[in-house]
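Consider the single chain below, provided in structure tokens and representing the form predicted on its own.
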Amino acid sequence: MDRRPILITGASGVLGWHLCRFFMERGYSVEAVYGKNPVRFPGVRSFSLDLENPYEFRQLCEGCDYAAIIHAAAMSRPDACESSPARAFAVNVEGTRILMDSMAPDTRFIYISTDMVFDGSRGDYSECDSTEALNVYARTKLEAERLVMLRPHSTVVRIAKLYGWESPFYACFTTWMRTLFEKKQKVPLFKDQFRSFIYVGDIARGLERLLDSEPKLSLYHLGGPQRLSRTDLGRLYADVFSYDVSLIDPVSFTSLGGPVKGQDCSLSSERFHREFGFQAASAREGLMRLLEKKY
């Protein structure tokens, strides 16, 4: 990959913040885009961007020469998307389209999508499997995927549910667990919904491998090697971090209501592993790196 700057959107979110840190530490020239929460990294140009405002997009990109953009920004809370579908479409679909149109033709465009584009009826989904979005969030991500795959030099990466340290502005799934464990409160975790949980450091390392390669295809899955429920992951987390595992309260994912979600959206990442030689760590290995605060 050439050494022009890479632009990372969603820099105040958990994934975007860690991507900025990771690539900065690896010696890349990084520029960061945030929404409402100002992000400051030493030596990194960062600025705010309203994903609903196309004029800001064009002003942002005018005269800029990026090697790549990793588009991690999104309206990503399913509940919020369900209650404001027009805004979700404007941010997740139109915002993506305008951002792509504002980039130089040779800029690599990496779009971060989600395992929720599947209906969850069987799991172990490959890139060749049919998609069926069950809620507004998933539908907007799927529509944006289709736009991205029409653009040259563009790649969709569907990531599994991530775990890791929080950003300064947003909590992570593991942050929520840690808080309850430390308060010695019950930790309700789904026992019957399954994902391919992936450590945030492995997402960053996988994306670096992709950026340093010439992808043969426009769509990849990036998840952990195991099909786990949140209860499974929670028990591993309690063991690694020495919390009381008896505090875990297994519950059904149907008990909380809200937008419809798939029961088993686990991913096969074999295509990514085969082409780029990269495989994410097991959940225990990832949690050990989380404990050691290492990517």
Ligand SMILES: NC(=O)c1ccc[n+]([C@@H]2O[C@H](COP(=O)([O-])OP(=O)(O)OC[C@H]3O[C@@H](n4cnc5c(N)ncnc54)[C@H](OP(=O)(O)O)[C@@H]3O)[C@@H](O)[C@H]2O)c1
Given for the second form:
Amino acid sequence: MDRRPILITGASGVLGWHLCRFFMERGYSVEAVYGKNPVRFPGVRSFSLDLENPYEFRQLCEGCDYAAIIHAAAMSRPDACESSPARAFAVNVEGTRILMDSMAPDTRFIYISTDMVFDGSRGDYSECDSTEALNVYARTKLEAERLVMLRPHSTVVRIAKLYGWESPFYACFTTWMRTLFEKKQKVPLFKDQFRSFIYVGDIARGLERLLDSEPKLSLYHLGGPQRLSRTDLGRLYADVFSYDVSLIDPVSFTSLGGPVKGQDCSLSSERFHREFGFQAASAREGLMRLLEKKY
Ligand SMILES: NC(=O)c1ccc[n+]([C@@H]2O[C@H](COP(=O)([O-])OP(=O)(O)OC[C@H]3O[C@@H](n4cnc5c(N)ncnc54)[C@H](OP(=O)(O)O)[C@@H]3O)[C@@H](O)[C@H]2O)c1
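For comparison with the form predicted on its own, please write out the form predicted in complex with this ligand.
Below: every chain and molecule of the assembly, starting with the one above.
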């Protein structure tokens, strides 16, 4: 195992925060990069970098020798990208390019992308399927993917919709459900939009496998093994956490305004499984681990 530090961007966000904690717990040397929300982990160098203007990055990393950078920072909310497209391109595309160009050539670059690069007309997408971005967020992620795949030692990992714990600054899907269940309020959940929901701990474990290997290809999907609607996941969540399942209100995703999103962006993670021998847990197992607060 390469013992040089791993640099993780988006460390204040849901995924980045848990990646930092996971890799620290596993004994890796980690450095954390955040934007405007400062994160502090004991014994870890953390620093702020605005991806809209990341020109000081090279200076901040002067003399550092990283094994890899996991680039999880992004303008990740489709609504915000839709209302500020120029900013979304600056942060998600240009920011990625500058970060990548600032790294030593032998540093591995792992780019976290999304299942939303597909139009959702079919589902069970493999890495060979054609992409079709339906909104600004997806377009920026696709454009960044294209740049990343041109760089040697670089890998794009498209992850499915994640569930898990919040970070100190950002809530996630499960936090939102928990709040409504605890207040005994209705929990409106899409019944007709499908994803391969993945537990945040499994994203971390999958990325660890990838870091321990020499990937043969530059693009992988990493999602859970089931195609589920939010209603399906909500019912399992209520069951595992002993909440009142009757509070779930199945609604159609077409009832929601905002940027266009695909109906079925479920992913096939067969390639990841074949090459790295890793498969994410079923939703029930993932939720059990969430309940037990284990990655
Ligand atoms: N969540 C999901 O279900 C999901 C699914 C598929 C793909 N993804 C991808 O996974 C990654 C992580 O998603 P997430 O849900 O963890 O995101 P998140 O909770 O919204 O966090 C976003 C992170 O990006 C940072 N960031 C945003 N704008 C920045 C800027 N201008 N400069 C520097 N940092 C900036 C934020 O830092 P500050 O808050 O400190 O500014 C924060 O750390 C993203 O690339 C996203 O596209 C997520």
